[in-house]
Each structure stands twice: as C-alpha cells, then as structure tokens.
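Presented below, as structure tokens, is a lone chain in the form predicted on its own.
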Amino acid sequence: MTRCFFMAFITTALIGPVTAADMAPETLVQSVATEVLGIIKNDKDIQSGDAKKVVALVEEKILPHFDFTRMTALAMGLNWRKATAEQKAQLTDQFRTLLVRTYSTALTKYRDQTIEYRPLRAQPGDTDVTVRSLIMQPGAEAITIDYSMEKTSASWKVYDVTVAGISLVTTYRDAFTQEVRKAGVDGLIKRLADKNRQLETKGG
C-alpha cells in the first residue's frame, strides 16, 4: 500500500514555487501534471533508475510543495507533544528523507497512467480544501487521490495525501506510534535513519 501512496501521488505531484503562488489549488495539482509527467516520458535516464537525477527532480517539483512539519506533527499525534525542539526537527528531517527516497522510487515506476479530476467542493475564502482526482492505470483497476491542502501565507501546501480512502498520515502515525512505546522518541528517529540509510544503499 506504500509504494501505491506514492506511485499515485508522483503523478499528481506539484508544480514549481515560481508560479504556484498565484494558482488555486485544484489548477496548482491540474497544472504540474501536464508539466512532470512530460518530463518523466522523455527522460530516459529517469525511466530507466538514475537514482541522482530522480531525486533531483522531486527535490524542485514536488517537496517544496509540503508542510512537512504540519505532516510530521499529524503523523506522531500525540506524541508530538512528547518530543523536544531537536527531535522534532530531526524526525521532521527523516520523515521528510524517507518521502523523498520512496517518491523516487515510485517515480522511476511511472509509464501510461491518466489523471481526471474532480469539481473543488470549497466556498470562496476557504483555506483548507481536498483536492480529489482519480488514476486512471491500463489493465488496472483506477485509483482514487485526495489532497489535504493549506492556504498558507506563500502558497497551498499539502498536508496529507488519501489513497483508495486511506490516509498517508494515519498510516504512519500506526507505524510511529508503536515505535515510540516501544522505544521512545529517539528510538524512532533512529529507526527512520536505518530505513533511510537502507533506501539510500538500495537505490545506489
């Protein structure tokens, strides 16, 4: 269910922050589309693994597109509150580590997927919105996105991908929330550090 969470998402990722500002979130999501999946097509390099310049491609394309702060909060629950200054600096880092290191391996997966979109249920002014879409995959069964997204004072941000009804988020407050009784706060930075450092000997 992982690998889908982010196979689905890359191709929805989201557009670059020159022009994002000024977008409405469901043209933001529409926009980028057109753009990443063109590039993904006719980058060889990219289909066939090149580890350096997948990640290069979601470091300026889709991360700066994330409260990856507002996400690790969500994802620890409780716990947050548990966690000093520097280790939620360090597991926001490692979280956000981990996103990258599993969306470029998603990203290399990529081949004729097709998007629809649905109507923005939103009122003028709102400031937290779901934008829906639907992946349309050859000889599969379509896949159901929803973006969590934030009016923030630079752009929307997302905070929260749902795939086929579940929750990134939730999935990995399960996962976090076992490790931090288990072995506490910093027992949970080190596990994301190991599976970051085992993806990164993986993907080289």
Contents of the next structure:
Amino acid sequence: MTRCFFMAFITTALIGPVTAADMAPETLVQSVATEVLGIIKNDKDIQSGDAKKVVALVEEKILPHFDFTRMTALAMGLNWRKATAEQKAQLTDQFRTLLVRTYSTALTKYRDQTIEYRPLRAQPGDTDVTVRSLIMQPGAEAITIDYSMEKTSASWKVYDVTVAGISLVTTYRDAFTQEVRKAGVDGLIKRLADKNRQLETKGG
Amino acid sequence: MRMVSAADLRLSFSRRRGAAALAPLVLLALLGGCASAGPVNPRDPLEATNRAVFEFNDGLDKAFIKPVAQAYRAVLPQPVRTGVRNFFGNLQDPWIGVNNLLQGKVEAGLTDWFRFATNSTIGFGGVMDVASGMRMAKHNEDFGQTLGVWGAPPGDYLVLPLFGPSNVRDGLGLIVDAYGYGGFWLPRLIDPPHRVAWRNSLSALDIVNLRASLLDTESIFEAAALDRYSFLRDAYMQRRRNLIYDGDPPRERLRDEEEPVAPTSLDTEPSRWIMAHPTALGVARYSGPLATAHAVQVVEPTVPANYAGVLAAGGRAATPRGEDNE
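In place of the form predicted on its own, the structure of the form predicted in complex with its partner chain is requested.
Time for the whole complex; same chain goes first.
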C-alpha cells in the first residue's frame, strides 16, 4: 500500500501534474466544477452563507480561469475604445470584484443539483468554444449553463457565462452604455466602485 | 442577401404596427420627456413608461407580495412548497403540449400530455411530479414562444402592470395563454357556480408560491445588477430568445469592441431557420423522453456571411449600438 502510494508519487513528480494549460476546455470546466462543488457540499460554513469563505474559494479556484479584461471589454462594447489604459484597468478591477461577489452569492445557494455535460460542438483546431452543461433539478426544467471559452497562450479561459440563455456579460452592456452616456467612463468606474462598497458593507 | 433585407423590412413593418397599437403609451412616454438622445436599447423605445410601470410593480411587490411570500416560506416546509409548485406546473402541462404541437414538435407535445395524465393520476392530482422520474422531461412553452417560432418578431419591450417584463408579441401571447391554462378550466369543470372565487384563490396561491421560490434568486439579482431595470430587461430578452430555441439557440459570437453589432435579436431567425431545415422540426429538435442530451444534434444556421451587405443596406439591426448618441 505504502509502496503503491510512493510509486504514484514518484510518477507524478516525474511526469508533472496535468496543468490547466494542457487541458481540453470541457475537461477544465468539469474538473473545476467538480472540485468546487465538492468543497461546498462538505462545508457547512459556506452553505450557511459565509461570504468571506466563498469569496476566497472563488478567488483561488475559479478566478484563474476567467479572462476579466475580455469580459469587461465585451460588457463595455464600443465604449471600450473611449477608455484610457488606466481606466480600462480600473474598470476590469471593479467589474471583477462585482462578478466575484455575484458568483459567490450564487454558489451559496447551491444544493444537491446534478450537472450533466453536453457534447462539445467544436473542430479540433478551434480556439473559441462553448462548453455546455445542464443543471438537473427534480420537478423543474433543467437549467443550461454555458461557458464561452477562448484559447489563450496560457490555457483556455472563460470570457462569458450564460445561465438559462442569459449572458452574464451582455446583460451588463446596456447598464454600462447608459452610465457612460450619463457620466462618462469615470462615472461608470465610480458607480461600480460604489456598488462594490455597498455590497461589502452589507456583508453579502 | 435578399432574404435578410426582406426580413429587415418585415421587422420594421411590424414594429410600426406594434407602435401604432400602443399610441397612447407612446404619447405618455413623450410627455414624460426623453432627456437623452434616443434609447440606450433600440428595442425599448417606451423606456420612460416602462420604468414607471417597473417602479409600480416593484412597490407593489415590496409592500405586499414579498412579505406574504416570506411569511409563506417561513410557515410551510419545502416539501409542501414543492407540492404546490408541482400542482400548478401540472395544470400548465396540457397547454404546453398544445404549444409544442403548434410548433410542430409532436413528440414533445405528446410527452406533455402523458406527463399530465401520469401526474394527475398516480401523482395525486399533480402534487407529485412522478413523470419527471420516468424521464418525461418538463418543457417550457407558451403562446408567445409559439408566435416566435412562427416568425413573429418580439416588437417593442413592454413592462406590464402586475405581469412584469414582456413585449408586444409575448403580451398578446399572454392573453391566449390565460384561456389555455388549466387553472382557468379546472374551476369551470369542478365547481362552476364558484369558479371566479376558485380561480382567484388558485392564482393567489400560485403567485405567492412562485414569489417564495424566487426569494433566493432575487438576492443574486440584487447583488449583480447595476441598474435593476435594464438588467431585467436584457435578461428577459435573452431568456425569451433562448426559450424559443428550446435552450439551444444558434451560437451568437460575442462581438468584440471593434466590430459593429450584428443583428442580436431573434426577430426573424426561427422562421428562416425552419425554412432552411424542414426536417429539424420533428427530428433534430426532438426532446422527448428517449432523447438523451447527447443525441440532440442541432444544425446551426450560419450567420449571414454577407453581413457587409446588411450594413450597406442600412438596416436597423446594423446600427451599432451605443454610438447613436450625442
């Protein structure tokens, strides 16, 4: 037994762990989802809504697989070009904070639903794919969750999540356009920062 | 190219007709005053009025419906609430089946009726959803979706008093749905003299139970939304498009900041898609009990390659969103 373990250890050390860079997009999504949901299932604090713990989990396990600059650019639409480099960085930062909070709130609501993955519709050379999954829940229609992913130099990165047909990124586009029109790019940055501060003080 | 321009024409035609029917609302919107140059979302020209109705609905919810729903959830345990949800879900199934048939999805329509028969009998009048356990999947259909599959464009976005987000097409669909819904017929069949009282009581229970089930979702929504009105509007539009394609819409590549906005709405796509894939109705879109998610293969229509032609034609859909200001 010990020897088996040791062998396994040596082999892993030699070959090196399978990193995110080598993973196919659907494998990446599945392994991250399985890991994160497994942690939530066994963590009473998270289930009772411990915001700090969930945010930490999201930051550690989920964030590295998201391309927030791309997400922010898509949510900004044509206004992205109006922003300076510094504004872009600030926007991305604030938008990331907001999305992490939203995602965290959603995760605390997770109970015992099961996930099914639908086959990937992609050609071998594709650099942009959608990984499609179904959340099955008894007595109600299944909810689709699709991850739009792009191959970057490092690995596959998620740039949009679509829940029941509703895209996380484009849903923000009108609100962003409206804010920029009213108060400029700085106005939008301020608005996002205010929203984040407000969520933080609420402890939500 | 010809197809696209024709579709655009049809779109603008029906938009105008929709607007004419709503002339009083338009007037109201004008009186309300449009401070900015044009609507942020071209499909919501009645934004001022819609926002007012949204506020009204929200006030009503905060003052009355939400507190009742919270009390309801505190008093009744989850299994009871699930039973109530199943009961009303069961009353919807026959009409969902009719809509599936109207959309040409025979297998799905029959499944809905088998669901109804199964759950109404061995599911104790629909309180237990035994059919789902027998791999008869629950569907989400209504007459607005049927109109959409037939090629009706959504028309302007509307927020209806009490009913919430909608559009011209779905609003009309709602009227038809009211007569197709099992909850309308049940009181007529079992207790005709008191049918109005029954109907009102059932509706009240349905609404409160539904609202209670949304309390969790609401907290996510509150955390996420920068502007609740536009967030709900955009979510609604995307959700309806997704439903019309039964959860598997043709892939819409997200536009990067550099590209002009491609036609985003469903507007005319389904009818075109069905014309291009006549067999798809019964075969590829089959989602009955025997279809595993893996077996469903949907042929994706290609995004018009001649998109430049649409731009040149100056179609409404080709107007880059967000640049129509100042």
